[in-house]
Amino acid sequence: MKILVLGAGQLARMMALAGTPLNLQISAYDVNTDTVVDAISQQKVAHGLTAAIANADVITAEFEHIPLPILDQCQQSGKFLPGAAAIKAGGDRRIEKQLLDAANVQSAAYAIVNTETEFQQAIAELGLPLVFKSALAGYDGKGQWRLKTADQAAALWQDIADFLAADTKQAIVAEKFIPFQREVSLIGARDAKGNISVYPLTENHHVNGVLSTSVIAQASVELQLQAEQIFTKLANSLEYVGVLAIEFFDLKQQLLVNEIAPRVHNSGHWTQQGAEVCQFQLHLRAICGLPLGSTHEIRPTLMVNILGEDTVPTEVLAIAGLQLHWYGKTKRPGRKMGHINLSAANNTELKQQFNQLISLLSPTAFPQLDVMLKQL
């Protein structure tokens, strides 16, 4: 079976990886060079989308913020998997919250803020403090802006009003700050026929507005059936056929909806070593019709990114249970350059493991580790 995937990222090549097994074929499309490369190595291999849709079997996507002819036409073929309904909502906000409010599925208070009025209707309404994000393109803490106090609002509003002049399509989403208490999300699945198959929540720990590590959270059975409901609600709303990303703010056992992502996600990583069917596989397995496959865990692991760094010491190879993974990129700051998954028999045994890997990791590339492993 060939499949398309939109993106020529490092999402697309573990797809690739995971999909080999499996017989699978794929390619990934460049939206911005219109360009189909292989995956893996990343050699142009076709030029143009008519004839890559023509070739495919099937279309998914491993980001959101795709432009919209590209989109369209890729719905219009039929073969467009989860479909274009669900990834223009993981890139627009305002649309995200209209899904939210339409499954009844909670999530931050918010306003859409366009004018001046409408900005100072949001914190009468809302209240301080707050946090307001782009619409459009926002990700990995970008585009956003924090209200605490209200001697503040007139420069922030500047702030936000150049913003949107230079870009005549965004708007703003102002949320009611909210106090949680770890951010935490849930991975899963939905097939054609409404199959649906998850992973245990995931606990996620950032480092300004970046994913830094991610790792099998201490749950209980309450607050996973909570997060799959939640999950079940939004895949079934949207005829969700792929794997679905949720990210919750969890309050004292009471999950809110942060948002979603309609594709494989950088906090599902972990499954490539700690679960039967990792979640690369599982999303092909969803859009090409196969059984899903156990999403159980097989070993408590955790992962870290390594974000603007392309080495790391090789001493780290020797720790037990410890898989590197590089994404084949030219090394800029900031840029998710790969990450290391750890593996162990039991919670005791993958926090020593941690702790090894922390001692030889520089703590300026890998900042905040520690806090994560006191998390453990």
Contents of the next structure:
2 protein chains.
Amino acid sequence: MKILVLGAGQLARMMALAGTPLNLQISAYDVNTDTVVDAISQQKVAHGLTAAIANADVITAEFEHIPLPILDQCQQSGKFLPGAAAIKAGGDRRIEKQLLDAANVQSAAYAIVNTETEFQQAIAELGLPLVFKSALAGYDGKGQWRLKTADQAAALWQDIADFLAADTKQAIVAEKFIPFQREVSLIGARDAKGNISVYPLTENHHVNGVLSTSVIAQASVELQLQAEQIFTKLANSLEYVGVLAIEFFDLKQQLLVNEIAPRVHNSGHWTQQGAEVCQFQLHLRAICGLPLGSTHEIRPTLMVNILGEDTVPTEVLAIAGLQLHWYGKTKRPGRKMGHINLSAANNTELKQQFNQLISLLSPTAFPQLDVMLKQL
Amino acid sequence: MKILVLGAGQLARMMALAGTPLNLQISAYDVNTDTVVDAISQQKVAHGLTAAIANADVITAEFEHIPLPILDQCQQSGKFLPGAAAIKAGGDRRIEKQLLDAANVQSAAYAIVNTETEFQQAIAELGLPLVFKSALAGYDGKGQWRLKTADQAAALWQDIADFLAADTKQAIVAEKFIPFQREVSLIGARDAKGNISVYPLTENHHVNGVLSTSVIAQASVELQLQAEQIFTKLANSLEYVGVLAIEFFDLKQQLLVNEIAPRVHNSGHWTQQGAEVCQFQLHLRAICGLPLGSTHEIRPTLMVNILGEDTVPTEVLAIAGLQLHWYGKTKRPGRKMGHINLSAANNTELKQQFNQLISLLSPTAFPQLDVMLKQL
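The structure above corresponds to the form predicted on its own; please provide the structure of the form predicted together with another copy of the chain.
Whole complex next, starting from this chain.
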């Protein structure tokens, strides 16, 4: 089978690595350069997007920020999974919020803000503190503002007004600030027959708004069930096919959806070593109509993102249960360059190995890992 | 780093899949077509062998039957690991036997046969039954003859004489027949500093002379140690760098070397799911001067070869702990087309899952799996 992935980054690359053993041929469309490439070697393929759409058996996406005409072209082919509607919801927080409401799934109370009047109304109706998020793009903590006290409102509105003026397509979603205990995410897949298979909840730690580490969460059966029920509601309401990621605020055993990603997700990279079928192959199995297989945990596993660095000390490869995943990308400050998966037979060993890893990594390049270690 | 692999088959492909996450760029030289290709996509690369040798940081091989001028060209580059001598030993049973003798490692008593006189001498000196093996090529049971009784000698010599006449480079190695209990293999790596790391012994089952299944062997600590000692002797005597596979006859807890393969090996495919670092990445780590990491078993795992078939029932993908590995090759009778790895938390579950797998596979395409099941 031939799969075309919209987006040619690390998620397409890891999909291809996981799909090659199933004889799935995976090419990727680089939105920035308008070229079709081999998802692993990045070698340019002889044909363009239209031919790639015609050649593909299935089309999917590795990210949400795809020009709408391309999404529509793919949708019209009848081969696009999870489909343009889900991708658009992932790329526009207004649509996402409507979708959560329509599926009767709880998330933070919100208001859409385009004008100063709407800005003031949001403050009056939702109360402070508030979080303002850009509707489009801006994941990884970009395009976010917090309002804690009323006296900062005027200055903040000026920032937001400038932001809106710079891009007329943008809007702002104001959300009530949620004093959450921790952030967890649930990743799973739904296939065309409605079968659903999810991984254990993952606990995520962010530094400066960017995911730093993920680890299989210590979670009660009830919490896992609660997450699965929300996943099922959402996936069914979207008639979703493929891997879907849901980020939650965990409010002392009650989950509130923060956001959804209609794709494989950074917080699911641990599944490459820690779960039976990894999220990349799970997605491909779902969109190709293959059995989903097992999403069970194999053993305790955590993931550490490598941000803005293109080397780590070679000695880390000597640590038992460690696998290094580089993305083959050019170094840029803060850029997601790769990740480390660390697995062990039990939590005690995982802590020891993580400790060993932390001692080898630069604390400036990998800040706050000790915070996560304490929580293991 | 850039790696050039001599040979562009499934072993190069799986090396590339295991090496890409380490940002190793792996191209492969197809000996049959004299072209350099991407080891995964098989897309032809713009340059030929000489440029590929110049570009590569390290050169290695996925099989032994490589034309000598090419081996010598690679050797002269100073980048070839494990090096021409080891590859030649793997490709010529005469050299292999000399090497085992030189390393003081026990194997079946043998004689080299080029003429009828030598044929008769071998029978007289070694006694019956005897196995005659072609010195060059002919793995997977090809180019082998057995002599059980003296009255069959004249007819057999005629067959062997015809074989030798057809290829003047060939010779025959006559070996005393070993009434072994089972065949096991040890796979491991040695790096340039002399560090050695080996996997648990693997038990192998052949059908019609071709490997059918491999499983982590039930073996005493003493047997594992005996195998490791032989591995160490051989690898050190060759100053070997990379993955080396040794096949043994197990004579009730005493090991006799059957043959060696200076490369990743079919009986090590289970390590992709069953061991910390799989044999493909282990080989790359060794030849690139990276830490070898852990070769420990993660959990009970077995492998089933897919021979001559380009499909299996899709339902096998629903079995927990099952991973399917296709090689992207065109179907031919008996050809190694892919393999299945099956893992479980314990042996009881592994048996259950294997039973489930056997019930889904055609017994003509996958003969004698039940024999192996009983031995689990």
